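In C-alpha cells, the next block holds one chain alone, the form predicted alone.
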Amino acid sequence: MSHEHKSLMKKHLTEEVKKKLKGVKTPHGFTVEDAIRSGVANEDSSVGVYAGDEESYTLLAPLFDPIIFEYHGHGVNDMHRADLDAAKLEADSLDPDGTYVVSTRIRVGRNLRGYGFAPAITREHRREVERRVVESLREFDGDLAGTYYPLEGMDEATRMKLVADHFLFKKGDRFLEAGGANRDWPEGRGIFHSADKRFLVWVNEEDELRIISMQEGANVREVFSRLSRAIDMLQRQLQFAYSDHLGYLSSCPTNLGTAMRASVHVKLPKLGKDEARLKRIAKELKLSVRGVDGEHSESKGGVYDISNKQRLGISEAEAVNLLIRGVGTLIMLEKCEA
C-alpha cells in the first residue's frame, strides 16, 4: 500500500494485528487477507474492509474493533439496542406544511444467520438465501403484497420498467467488486416490490436483504410503520444476523447497528447556495447531506438528500427522531434565509 492510502484499514492493520490474525479463518473460510482485499485494491477507500460473515466481527476483531470504534465511537464493551416502534416517533410528518420535503425513504440492510455475507457466500448458499427470502415474501398481503423479479433472465420489458421506476440495482461498484461481492452476477439476485411501489426488497445486493419503505411527501411515521411491519413479518420466518454488541451485522462495518438509512429529499435552495455551510449545519444536527442521486452526486434544483448519520449505539426510532428534529431545523433556517 502506498503512502497515499489513508483508509482506516491501513491505519489499524499493524504488524501486531497481522501476527494475531495470521492463519485465522472464519467458519466460511474468510481471512484477514480477504477482509482487506477491497481496501488494498482501492487506495481511495475510506474504511477499506468488508466482513465475510458474522464471525468476522469476533474472530477478526483485532482489526475490526478499532475501525468500528474510530468510525462509530462504539467501544468493545458498548451495547446496541433495536427499537422499531413507530409510536415512539415525535411527529407524523417531517414537513407539516408540505412545502419543502419531496419524498421520504427508509431502508435497512439484513443478512441471514448462518450464511456467509456477500464477500464470502457460496453460489449454492446465495441461491438458497434467494429461495428462502422469496418464499417469505410470498406470504405478504395487503399493501405489502407484490411481485419478485429475478435479475437472471430478466426480459427487456421488465428491465425497462424497473429502470423507469428507479428500482433496478446494478452490479456493485469497484469496491464491492474487489471485495468479492459481485461473484456469479446476476445469479441469485432480484427485486421485490409491492403493487403500490412503496415497499421494496433487494435480494443479494451488498447485503442479502435491503428492505425499503418509501413514498412521496413527508409522512415519516407512515413510512417507518410500513418498514416495521415488513421486518416483523420477515422475522417470523427468517433469523437475521444480530449481536447485542453490534446490532444487525452487515458486510460493510459502516452499516452496523440499525443498518438503517432514513432519508428525505428536501428543497433547500437558499441554504444550498453555500453547500459547505449547509454540510456544517447538518453535521451539527448529526445528519448527512448528499445530492439527489446518491453519494458524491450534485443537488438538482436546490433539492438535497438528508439522512441520519449515526447507525450504531442508537435505536431506529431514535435515529428517525434525530432526522425529524434536524430536518425541521433546516427548514426553519431555509425560511429565514435572505
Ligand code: ARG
The other form holds:
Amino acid sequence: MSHEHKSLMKKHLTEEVKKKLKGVKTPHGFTVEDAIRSGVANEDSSVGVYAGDEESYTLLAPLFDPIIFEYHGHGVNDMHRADLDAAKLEADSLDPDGTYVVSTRIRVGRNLRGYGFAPAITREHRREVERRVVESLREFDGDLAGTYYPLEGMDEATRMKLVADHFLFKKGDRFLEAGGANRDWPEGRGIFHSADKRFLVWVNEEDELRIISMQEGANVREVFSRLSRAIDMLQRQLQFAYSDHLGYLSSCPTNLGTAMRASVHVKLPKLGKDEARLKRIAKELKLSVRGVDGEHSESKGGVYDISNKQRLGISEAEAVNLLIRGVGTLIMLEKCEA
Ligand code: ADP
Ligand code: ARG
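Having gone through the form predicted alone, I am curious about the other one (the form predicted in complex with arginine (ARG)); can you provide its structure?
Following is the full complex, with the preceding chain placed first.
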C-alpha cells in the first residue's frame, strides 16, 4: 500500500535544515538520520520524528522547532509551566449524569535526566532505568502500593489480558520499531500496578516512564489527584528530563510539555455515525479522537477515546479543564442528535 508522504518531518526537513544538521551528533550519538528513521519507514506518519535524548531538542532544533511550533503552537521563545493542582479543576466529574463516560484515564510521560531516550538508550542503561524506577516504586504505600511485573517471562495469556483490559501497552508499534525504540524487546520493559489497577507505571516503552491514573466512571478530580500525588512522590526520588521552554522532555515531540494525555472512553453512538464530522467537532474543541484500544485503533459500539490534543504551553490543570468543557459539549451534542 502506498501512502502520501504528509508528515511534519517531510514538510520541515528542508535542504537548508539538512545542511545545518550535517555531522551533528548528540551526547548519546543521535543524529538527524536517526531522528527521521521512523517517518522515512512509515510514510503514513503524522509527525515522523523522535528525539534520542534531551539534547536532541537543542542540537537538532532546526528540525524539531518548526515541528513543535506546528503541532503545539509553541514558539522558540515560549515558556512552559506545570500545574498539577487538582483544586484548579473546574468540576469533579466529566459527566454529572454518569451515563456517557465509561472510564477516565490520565497519563504522563517522563524520562530520566542523563540517559538516552527509547530510540537511543543503551541496553545497560535501559536495565539501570528499570532498576531505579522499580526501586522508587517499592517505597509507595497505601492505595499507591503495588507490584512490578516485567514483560520478560510474563505468560502470554496474562499479557494479552492486561492489553485487552486497557492496562498495558501493545507490542510492536511499527512507528517505534522503525525509530529504534523497540530494541532488545521485551528486556527492561514492564508494568507496575496497584492492587486495584488505578495507579500504573509503564517502564521503558515509548518513554522511560508512563505514569498512569485511571478508573471507571467520570470522576476526573479523583483521577487527577491520584496522578499528581504519584508524580510528586516519584519526583522526590528521580530527576526527570525537563526544560523551562519545552517542559517534560519526551521521545515524541507530540508529548512535550505536560507529556499528559487525559482521556475518557465516552459513548457517542449518534455522533459516531459520521466519524469525519465527529473529528471536525473535536478539533474545534482542541480534542483528539481515538478508538477504544488506543492510538491507531477503531471505535467499538460507538465508544470513543477523547483526549486533549495540546500538551505543551498549557498546564496540566488547564488541559484537563479543556477536556471537561469539551466532553461536556460533545455529550450535549450527542443528546441533541436525532
Ligand atoms: P497513550 O494513552 O499512552 O498515549 P494509547 O492511546 O495507546 O496510549 O492508550 C493506551 C491504553 O490506554 C489503551 O489500551 C487504551 O484503550 C487505554 N485507555 C486510554 N484512555 C482510556 C480511558 N479513558 N479508559 C480506559 N482505557 C483507556
Ligand atoms: N510517530 C508516529 C507518527 O508520526 C506517532 C506520533 C504520535 N504518537 C505517539 N504515540 N507518539 O505518526
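In this text, the rigid core denotes the largest set of C-alpha atoms whose superposition between the two forms falls within 1.5 Å. Positions refer to the first chain, counted from 1. Just so we're clear, the structure is a prediction, and the values are computed from it rather than from any experiment.
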*asked:* Once you overlay the rigid core, does the Cα of Arg127 travel 2 Å or further between these two forms?
replied: no
_Given a core-based superposition, decide whether the C-alpha of Thr158 shifts by 2 Å or more between these two forms._
yes
